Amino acid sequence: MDYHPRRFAGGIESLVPTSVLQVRSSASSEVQSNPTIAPYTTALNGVNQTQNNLFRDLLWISLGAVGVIILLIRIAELAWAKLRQVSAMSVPREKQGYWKISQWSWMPGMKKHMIYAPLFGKRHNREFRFSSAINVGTLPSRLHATLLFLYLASNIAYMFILDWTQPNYYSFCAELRGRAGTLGLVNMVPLIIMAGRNNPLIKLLQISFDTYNLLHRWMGRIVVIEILIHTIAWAIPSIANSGWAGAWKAVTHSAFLGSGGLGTLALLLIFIQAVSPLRHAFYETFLNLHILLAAVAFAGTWIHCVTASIPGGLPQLSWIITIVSLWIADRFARIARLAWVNWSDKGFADALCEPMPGDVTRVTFRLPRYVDIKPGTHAYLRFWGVNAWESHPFSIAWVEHEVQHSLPSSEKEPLTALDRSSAYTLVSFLIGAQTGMTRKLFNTARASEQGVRMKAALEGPYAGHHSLDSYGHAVLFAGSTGITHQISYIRHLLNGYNEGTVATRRVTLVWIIREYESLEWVRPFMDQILRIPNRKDILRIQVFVTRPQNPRDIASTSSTVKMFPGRPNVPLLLAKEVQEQTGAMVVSVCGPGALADDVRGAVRAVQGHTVIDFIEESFTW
């Protein structure tokens, strides 16, 4: 027989497939749905709703728990300060001694090794620095970083306790996705509620919003991981089951699959954006590419559970529901605070901005109606013509209350009586020029030198739940700008002792300034403190210049108020005042991260058999 090659080829292009091999064919181009896959790549099949229901409740029991113990702790503080001020506001100084011990001798360790500790020797609140740029954040404390660990224990705990004895993989990567899934959507609720502005935890429970943000951020990592397990889940049996082909097409063809696809992207992007470098470098873009990038995340998680092939839509419907409630209903909040606050049928607020020495612009807004301020508040502000889509976040220096007629409207009505239909309300800030809006505003304001007036608005007062009152000695410390957190503290102090309506017996004033010239931004301030009737009975005042042009010139000219070249020795004056302490003491500070762990750390030291709390205000981001 003849093999020619070319007879051979010949005779092969000759042949025509049958039927079956035609078949066979097509197949082999599609991959074949496996009974023993498909089932757990949809629906609730393999997933463990009963357990998933039960680590939903506990989770939530336990943070429902640890409120109810700060709230019933809180309850406690503030009776027992309530308490201390009552019996010690109109007693003299020396008479406050029960006040001054400490009636639990396990509270001073408690305060020096877990409440006011950092997480590693005294480092907290200063930022970690790569360079001037690149930016990496601060460190939780102890406290705060224990209840963290707890938290992330608790749902790695909750997340890998799964029926490991599933023969059928698929089957377990199904029980996976509904554990994932269901836990990520049980962490959106207090991620949501810590994120508002107008929390009402912030004042139920007397916890700062530094505090809520700083576990907002936790929240929102182990939120993003859990979605990230619960796509991954589902893709690992889809994949297996029909290729990655299928399985991008079962995306792209599915209203369900898609809109849970899209949501896990907006909350990757959420998560590479929200690194602390990127965040810093780039704050405002970051903030918001957050919000659109949440909103994102929302309707995403919402069309998710809509869409389900289970009638109803999947259980996890009325906790998205519940997380966009909570949502818009802060950002109406926000709008209504907004709309109170700077509109009256007197007009719209406006702002009167300074330029003051070391690059400060001094703010003063003119409020169209009566608002009451606390000591220790502060505000987001917002500037038409000055970046008018950001808002900032600053501390309130000083309030007042003017009105249009200063004449009585009755023969007896008094003439100090205030008409707070007619009044307005003069809010004064100091605001440090740094870079963005900062920056343009003092160049905005620097363009005159009688300052610049421009619409402006205020959303708030924020905060204020910090009391003083019961204190019988108060030690303010207040780096640069942080003035304007003390200085209204004490101004209420000494009105309160002229009134006896506080139990406040000493008050020790510590301001750091760079320069001799930034006394200006507060001497308006500062000339009508001095002017308070008794205010040398109680009231001391240390600023320390750290760069003076001439050392000389730093001269003291009054026995209560003192200068001094160079910075303060925070721990050696501390421990002086402590020797001299009035009652209980409350060491506050508002200023940079640096001087803020210094005071922490000398608080830390000084704790013994007396009673010394510690308030550190600040804004971390």
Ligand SMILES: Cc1cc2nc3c(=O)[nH]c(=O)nc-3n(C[C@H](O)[C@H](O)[C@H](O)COP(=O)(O)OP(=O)(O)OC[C@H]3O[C@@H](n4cnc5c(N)ncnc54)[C@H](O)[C@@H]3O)c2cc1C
Second form
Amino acid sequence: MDYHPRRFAGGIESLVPTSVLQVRSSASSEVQSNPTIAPYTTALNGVNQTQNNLFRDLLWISLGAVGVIILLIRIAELAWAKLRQVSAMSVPREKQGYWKISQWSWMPGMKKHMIYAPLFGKRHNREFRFSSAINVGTLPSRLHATLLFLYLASNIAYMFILDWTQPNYYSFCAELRGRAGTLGLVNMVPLIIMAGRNNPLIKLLQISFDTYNLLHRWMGRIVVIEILIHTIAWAIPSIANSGWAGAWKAVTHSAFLGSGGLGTLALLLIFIQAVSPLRHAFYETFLNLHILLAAVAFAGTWIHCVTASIPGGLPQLSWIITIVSLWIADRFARIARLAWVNWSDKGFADALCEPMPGDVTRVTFRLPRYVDIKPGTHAYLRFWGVNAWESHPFSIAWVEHEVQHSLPSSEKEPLTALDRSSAYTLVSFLIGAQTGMTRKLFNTARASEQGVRMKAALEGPYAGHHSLDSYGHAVLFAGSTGITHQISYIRHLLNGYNEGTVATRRVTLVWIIREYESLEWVRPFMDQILRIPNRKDILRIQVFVTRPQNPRDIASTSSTVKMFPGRPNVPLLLAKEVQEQTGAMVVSVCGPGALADDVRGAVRAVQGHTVIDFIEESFTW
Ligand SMILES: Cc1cc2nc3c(=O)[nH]c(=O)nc-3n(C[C@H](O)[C@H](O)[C@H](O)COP(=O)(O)OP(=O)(O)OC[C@H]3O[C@@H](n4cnc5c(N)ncnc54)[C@H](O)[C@@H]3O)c2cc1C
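Instead of the form predicted on its own shown above, give the structure for the form predicted in complex with this ligand, please.
Now the full complex is given, and it begins with the chain already shown.
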């Protein structure tokens, strides 16, 4: 069939899905327009707005449905965990048999093959690397990959449901342009929500920022491709109508087209600069450029929507207003948090940075107010004089509240309201020196053996939505500085055991370090833990030293702490724990990707008829 557009010049009105709107663009009026093509380069001519609205709604509904389903699952999980905690917290370990056995026979299989499964084989968080400097990224889990695939497939399907019988190629382009632009802008809303540190869905759905970050990256890729298609679908009729020079002139002389072009260019640059090797190698440059380019893309899209030759602007105007508002709200929330945590009538926060063996800095913040910090949280830190414009995430290892003119108190002794008003919060971190800010910080701290005190700011705490209180048995794996995440739970669980507020009757910590000297990192915290009454009842610590300088150091000093040279056999160790399982078990890991993958593999292998949950805290995104 001959699709030459001129054959249909007389019948355009009847061929387009929506009525042809008056073209007001000054740029288009300057060129000798082809009446078969020109209308499809602007406004909503040829755009099937009815279908666009349908697919917009379908995307909203599918995203909303996933959110509601996850919310319902979370509510059920929380209710179940609360029931387990309340019924098990006052009974001895041997009476937790009911909670040990999985009540749904399909659940262990579901965990093994879907919820905890890597996409293929065993690899999930161990990064693919070309060399020590080139990090190609990690693979999403099977569950995440399935959700992402379904979302991608729905976007592709919506993109392809077009009027393929449309004989006017340029009208078809306009329909594609409208569809791609609509889908791109719809996807920008969740894209921005997922990028926010203060995203309320983190708390509501108890999904970590890590996961939202993964979804943000994939959704970002979808948005860029859709906006590129939108732009190309405009360029084809435009070039056909007025040539390359005419199309370029239109872009450079019209605010509507110029802003659209600028937005597309910014998104394309984001796409390129966000590829994993570049992102990981120059994270701070990536982040700052990313924010700048995102701002340009938003501004471009906003102007594009406002200056369209349609009364009231493009229909997507309200969405871009929503997107920008969400973005600004997150920024304000961050500033408000920063100001509240670090500043009070008692002054500003500062931090003591102590050099530790193994190129680690132990940092203790002194916040000038009472801040309630849960186990498993992290915060973003800035240090005055050490790349102060950068803020990096670190897990919170230890928290103390210090009342003026009194000794520090552990979380065990609740402070009165009066104490709280005069309290300081001491928050400790262990920061391994990499090549950027963390290395500079270590070098600064090294200037004095006692450490260096400097002005600093803490933004947080964030996360901390995993409660271990309802598990009878917790097995915590830590690799190197990953101990920070686990140690915060240990004190909480031991205190809870003594107070009868948690179901936990056994805690096994497995910590893998390179050198014996690394024990120094946590010595003050461990001293306190080992002084907690009844800790022998429930706590076992196994320290594996992979490169001991002096084998005689590797001696087990107490029944609680056992030391071993070399690496642990994770599957064997976990199988042994499962043999002695007390109530429901949780296995948590925080450390390098290879360790996390080993533990994940071992947890999948022991899925049988008992309850064994898995939590991974990752230090990369
Ligand atoms: C939730 C979370 C908790 C963490 N907790 C700890 C901890 O307790 N102790 C610890 O030693 N490390 C922790 N990390 C890792 C720590 O954030 C990075 O090692 C640190 O940001 C590296 O800074 P740098 O400038 O020296 O990095 P570089 O040497 O420039 O880069 C090293 C690596 O760190 C990544 N990185 C750099 N900047 C950031 C950033 N702002 N956000 C995320 N990743 C970044 C890079 O992509 C690269 O892969 C945690 C990371 C996350 C995401």
